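In the block that follows, a single chain appears as C-alpha cells, in the form predicted on its own.
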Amino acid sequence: MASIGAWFKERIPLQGEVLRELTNEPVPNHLKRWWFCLGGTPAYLFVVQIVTGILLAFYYQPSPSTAYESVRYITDEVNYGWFFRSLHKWAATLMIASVILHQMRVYFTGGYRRPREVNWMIGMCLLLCTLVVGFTGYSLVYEQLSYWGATVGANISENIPLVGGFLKRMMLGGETYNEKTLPRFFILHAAILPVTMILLLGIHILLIRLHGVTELQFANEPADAPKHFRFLPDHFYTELTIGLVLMILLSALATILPADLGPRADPLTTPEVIKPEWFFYVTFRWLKLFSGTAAVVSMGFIVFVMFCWPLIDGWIRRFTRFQEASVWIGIAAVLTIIGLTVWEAAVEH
C-alpha cells in the first residue's frame, strides 16, 4: 500500500495541507442561516435531474410516433419507472423554485453590486436556462397539453422582431410541429442546455471563489461575534443536512403525488384550456394582457433590465438620493409576479 501511495503521490503531487487550504476557506457567519445557502440547493437538484434523466433516457424514444408510448411504458411497466419519473418531475419543480428564490435573495441583499456584476448576469443566464429546460422537458411527454403548449410557445417566439421566424423554424424544425420537433427538444433538454448550465455553473462558482461570498451583518448579532466559520466541517454539514432533507422531501412528493400521464397529443383537436407549467403563468397572463408583439418586446425589455440591473442600480445610487430604491422596485416586481401568477392560476382559461 505504501508503494501504491508513493506512486500516486509522485504523479499527482497534491498534499493534504494544500487541499485543505483550497477547500476550507472562511465562510461568512450569515450563511449559518439555511435560507442564505440556497445556491447549493439548485445544484443538488440539478445532480438529481442528471441522474434520473439518464435513467429515463434509456427508455424514452424522442419521436411523435413513439414518445407517448415510451413514457407510458416507463410509468406503468418499468420497475420503479414511475418513481424515477416522479423524482425527475419534482426535482425540476423544486429546482426552478430554488433558483428563483436564490436570485431573489441575491437581489434583496445587494449581492449583485460591485464587483459581482458579472456573476449576477451569469446567474440570470442560469435562471433562463433552467426555465427553458423546464419547458422542453414538459414538451417531451407528448401529451395533449404539452403538444399544444410547445405549439403556442413556438408561435409566441414568432412575434420577436427580426429573428422571430428563424427562432420558430429552429425550434420546430419547420413552420409547424412535425416529426423533427421532438428530437430537437430532446437534444436541447438532454444535451445542449445541461452542458451549457454546467459551464455557466463552473464560471459562477469560480467567480464566487475569487470574489468571496457577500458578507452581511445583522442587527441582532453581538459586536464581538465571529465574522466567519470554517467550510469544513461546519458549512459542509449544513449543506449535507439540506441535501438529506431534500432527499426525504423528493421521495415523499414522488410517492404521494406521482407524475401522471394525460391524454396523447392530438394535433387535430385544440384543447379548450391550454395552460403552461406554473413557472410560466406570469408570462402567459402577460401575453393575454397585451398584443403579441408588444407583449414579447416588453418581456424582452424586462429581461434585459434584469440582466443590466447591477449597472442601473449603480447609476441610481450614484446620481440620486434613493440609495435603496432597488428594494422597493424589487418588492413591487415580486408582488406583480405573484399577482399575475395567482390570477392565471385562478382563471379557467
Contents of the next structure:
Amino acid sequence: MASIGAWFKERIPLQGEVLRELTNEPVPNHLKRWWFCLGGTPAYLFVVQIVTGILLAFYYQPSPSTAYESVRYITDEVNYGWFFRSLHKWAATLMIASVILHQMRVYFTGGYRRPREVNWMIGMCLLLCTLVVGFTGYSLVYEQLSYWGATVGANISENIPLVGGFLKRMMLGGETYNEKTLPRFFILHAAILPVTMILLLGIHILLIRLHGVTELQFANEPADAPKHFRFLPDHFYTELTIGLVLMILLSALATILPADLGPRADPLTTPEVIKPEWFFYVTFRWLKLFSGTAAVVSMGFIVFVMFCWPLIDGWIRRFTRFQEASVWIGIAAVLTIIGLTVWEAAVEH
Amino acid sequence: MSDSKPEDSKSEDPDRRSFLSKVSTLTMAGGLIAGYGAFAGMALRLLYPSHGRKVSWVFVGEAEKIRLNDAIRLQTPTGQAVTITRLKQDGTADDFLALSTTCPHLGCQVHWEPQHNRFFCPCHNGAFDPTGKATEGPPAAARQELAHFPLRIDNGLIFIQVPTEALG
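Next, report the structure of the form predicted together with the partner chain; the form predicted on its own has already been given.
Everything in the complex follows now, all chains and molecules, and the chain you saw is the first one.
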C-alpha cells in the first residue's frame, strides 16, 4: 500500500506544503455570513447545469422538425426526463438570480474598486454570458414563446449600428429564423458559451486568489476578534452546506413546479400575449418604450457604463466630492430595474 | 574575410545576432498571425450564410375571385407571410395591396384587428394602418411600415414578386 502511495506521490507532487498552500487561503471573517457566499452559488449551479445539460443532450435534437418532439419525448417518456429538464430550468433561473445578487453585493460593498477593476469586468462578461446562455437555452425548446423570443432577440441585434446585420445573419444562419438557426443556438448554448464561461470563471477565481477577498469590518464585531478563518475546512463546509440547501431547493422546485411545454412554434402566428423569461422583462419593456435603434443603442450604452463602472467610479471619487455617489446610483438603477420588471409582469401588452 | 581576426568577429556578433533574432521573431510572429488570421477569416466565411437572395414572380390566383375589401393570406417560398387585400375594382394591379405581415420592428407577426381597423403587433405594441404605415408604438417612432410586395396581373391572374431563395 505504501509503495502505491509513494508511486503516486512521485508522479503527482501535490502533497504537504504545496497542498496546504493551495487550499488554506485565509478567508475574511465576514464570509461566515452566507449572503457573502453568493459568488460560490452560481458556480455550484453552473456545475448542475453542465451535468443536467449533458444528460439532456443525449436526447435533444436541434432542428425545427425534431426539437419540439425531442423535448416532449424527454419530458413525457424518458425515465426521469421531466425531473432533469426541470432541474436544468430551475438551476438556470436560480443561477441568473444568484449572479445578479452576487453582482449587487460586490457593487454595494465597493468590491470592484482598485485593484479589482479587471475582475469586475470579467464578472460583467460572465453576467452577459449567463444571460445569453439563458436566452439560447430557452430558444431551444421550439415552443411558441421560445420561437418568438429567439426571433425578437436576433432582430434586436440587427439594430446595433454598423455590425448589426452581420451579427443577425451569423446568429440565424440567414435573414430570418430557418432550419440552420436551432443548430447554431444549440452550439452556442452547449459548447461555445460554457467553454467561454469556464475560462472566464478560471480567471475570475485566479484573480480573487491573487488579490484576496475584499475585507469588510462590521460595527458589532469586537476589535480583537480574529480577522480570518481557514478555507479548509471551515469555508469549504459553508459552501457544502449551501450546495446541499440548493440541491434540496432545486429538487423541490423541479417536483412542485416542473418545466412545462407550451404550444409548438408556429412561424406564421405570434401569440396574442408574448413574454420572455423574467430576466428579460426589463429589456422587453425598454423595447416597448423606445424605437428599435434608440432602445438597442441605449441598452448597449448602459451595459458599457456597467462594464467600465470601476473606472467611472474611480474618476468620480477622485475629482468630485460625491464619495458615495455609487450607492445612490446603484439604488436608482435597482429600483428602475425592479420597476420595469414589475411593469412588464403586470400588463398584457 | 577569412583573414579577419577572431576578436573582430566576436565584437560584431551581439549586434548581428540581436538583429537576426529580432527579424526572425518578427517573421515568425507575422507568419503565425497571417496563418491563423487566414484560418479565422475562412472559419468566419464558413459560418456566414452563403446563398444569395433571389426574387421571382409567383402565381397567386384569379383576380376576380378576390372581392372588394377581401384579403387572402399566403406564404412565400422562403416562409414569409403576406396579406393581399383588394382595395379597388379598376381591373389593374393597383386594385390590390400586398403587405408583409412581419413587423419591421423586431420580426413578430402582426394580425388584423377589424374592430380597430389596424394591424397590431403583440410583441411591442406596434400598430399599422390598412396601408401598412406605422401609427403607434416603436415602429411609428422609427417611421417604419410593413414591407410592400410588387403585384402584376396577366390575363386576369395575379402574380407577386417575392424572395424565392433566402440567404442561407
